[in-house]
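The chain that follows stands alone, in the form predicted alone, written as structure tokens.
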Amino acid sequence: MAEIRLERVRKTFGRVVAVKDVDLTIADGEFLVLLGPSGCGKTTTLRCIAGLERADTGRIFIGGRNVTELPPARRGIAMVFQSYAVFPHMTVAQNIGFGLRMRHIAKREIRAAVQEAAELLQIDELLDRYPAQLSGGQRQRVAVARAIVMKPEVLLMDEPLSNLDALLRLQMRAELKRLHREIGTTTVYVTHDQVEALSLGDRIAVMREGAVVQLDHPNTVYDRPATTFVAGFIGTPPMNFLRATVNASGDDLALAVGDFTVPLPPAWKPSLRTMVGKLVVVGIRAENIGVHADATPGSLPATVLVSEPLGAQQLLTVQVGKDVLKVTTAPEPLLQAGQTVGLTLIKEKLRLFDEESGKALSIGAGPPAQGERR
């Protein structure tokens, strides 16, 4: 068992609180992604798990053992860094087997383990080469192979793909996902790239200012963000926001966006009755907005500011009153800047947030978002 458990872990650097009393449990064999912008505390959290940083307060458990005071070598972890950190004077085989040699493992066992790890990473034909003879993607595979050959209880990865170009990142994401499926090691992966997080993680822990603000399955984080921060951070483009007022007409509820009214699903009535007359923030994804070439009756009038052809679709930047939205639509017909269009919002895909706190309002069907855990 290699469950990881953090209990109120806190880490400061002078007056800066890098990690704020984080409680986090990572299941045995899980692939958890720590996601957030630069400076949010995700790498510091990872380094506390690794033992490279000592937590000021709190406890860390790996496989049921309290490792809070243990050095990295005794925690049963292996780490892959952003910089590949491969030894330039050693061959690929020597790099992969370095940790095993430090443990004084028999040469025959090292050769077998190195061959097995190299085959898993599909670099077994490169074992006699030196790092200078490898591409960036190949060097990253060497770094991963060197980590997994140690048979660690936990694999920690700190932005391992950030130095690769877009195509290599795409290929390596698939390789890492396949590798995790084959070896099943508990993995904690740090990234600021939300595409990596959505594609790789069994769960995503979104961090902000040292705290976990949402911990959930990738689809839930994307579709039901816990806060406007998460909604605006996840997605390409990120979620759109509009200011609206909750209005009532008899038994029916609607959102008033300027002079435009969006009827709300009947299932939302019980949750929103107390919000009548109040301002809310309305969130909706670009793909959940329909676009009509003319501002037809019943549609929300908007003006095209920018049209970006992207092959399979076009990305529009449109203005609705004082708000600017991103909308995706079919590649044809190509819309032009200055053109007036009509927008229709998929009611069931609207997400409502409290105007002051930015927290999601619990409405409608579906599991509630799991917010900050402390």
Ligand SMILES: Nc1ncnc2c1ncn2[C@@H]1O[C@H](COP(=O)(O)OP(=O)(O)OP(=O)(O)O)[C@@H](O)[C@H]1O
Second form
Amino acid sequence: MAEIRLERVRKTFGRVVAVKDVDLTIADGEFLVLLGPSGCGKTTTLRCIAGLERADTGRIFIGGRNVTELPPARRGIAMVFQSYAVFPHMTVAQNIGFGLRMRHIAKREIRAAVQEAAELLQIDELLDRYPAQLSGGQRQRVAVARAIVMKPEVLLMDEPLSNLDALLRLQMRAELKRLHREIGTTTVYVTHDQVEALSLGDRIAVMREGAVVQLDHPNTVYDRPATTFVAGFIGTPPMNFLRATVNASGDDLALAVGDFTVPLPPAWKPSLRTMVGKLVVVGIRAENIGVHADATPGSLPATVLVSEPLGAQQLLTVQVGKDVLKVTTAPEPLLQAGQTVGLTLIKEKLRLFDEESGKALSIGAGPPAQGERR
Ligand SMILES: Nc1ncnc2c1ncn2[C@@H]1O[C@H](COP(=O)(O)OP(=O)(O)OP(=O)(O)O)[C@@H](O)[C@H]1O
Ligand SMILES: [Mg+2]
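Form predicted alone done; form predicted together with this ligand now:
And the full complex, kicking off with our chain again.
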């Protein structure tokens, strides 16, 4: 096992800067998820760590060793790709043992290692089958077993679940989490699926245009996104945004949303004093908005545009002045389009962003980061 360290790693393809001077330290035994939209540089970052791409500038260390100039085979890594290329003419056992055979390991040792890896992935019943006789999920397990049988210092995975159907993905996600707990190998996992990232990561590195824009524990990324981009990328539905002005009313601070006033927590006063009179972007998640069937005094008047029953809850699309928000509430009673409702915003859950840069305004010390690594 090993720590991975990227120092100002840059990779360009012609005029495209795929990885933009990334600094990143992944702790020994950590499960780090690289998350971001298509084309943001996740795969290229992973391929640089693997040695499949040569960084233009910067250095990469694995377990304290400078591997920047080393070929993939000498970096102590194993990789699982999206297209889990298993060899069709080999049995499951031969597929898993392939890398060890290349290393001329004794047959008996190979058999034992293959058996152990297969048991970890729960495919030990399938060792004599050929890939064509396996389901997609089973084939992906073979690909993972083939990687971990090498006992790599570092496991690199690029969207390994994206070829599986939704139910299987859910199952394999939990399996990968269990596997990581059992083998503890430092893992870098690429996905553009934010739910997968929240579920699997000890930490998540959110990437945009080749750069890491936030590196935090999943709960922190969710609850305290560093920018409106992260806030809008993470969560189903993503965070709502409202335009508002910071107002001082007497000794207290409040947000003016249209002609409506939302009081702010008194503890935020010191950090926001300089913002009085300024326009801000207010972020609030769907579950942090209360919905009242009647527009009770003190609640923000809104009109229901759409109500969607989703089983455990109903998802409302509501209009507040010029802004449209998503709100989740109890499944019953089902609200009707056109109905007027009153919204209350949990003020501690309001997140304020700079109107121009989209960066989160730092407010007080904030609570300590949630979900510390094991
Ligand atoms: N071999 C290549 N030649 C030229 N451009 C490339 C090459 N590989 C990647 N790029 C470009 O570099 C950028 C980053 O690509 P990368 O594959 O790392 O993105 P990604 O985050 O993995 O996206 P996706 O989620 O779609 O897999 C993109 O603009 C892409 O077009
Ligand atoms: Mg990719």
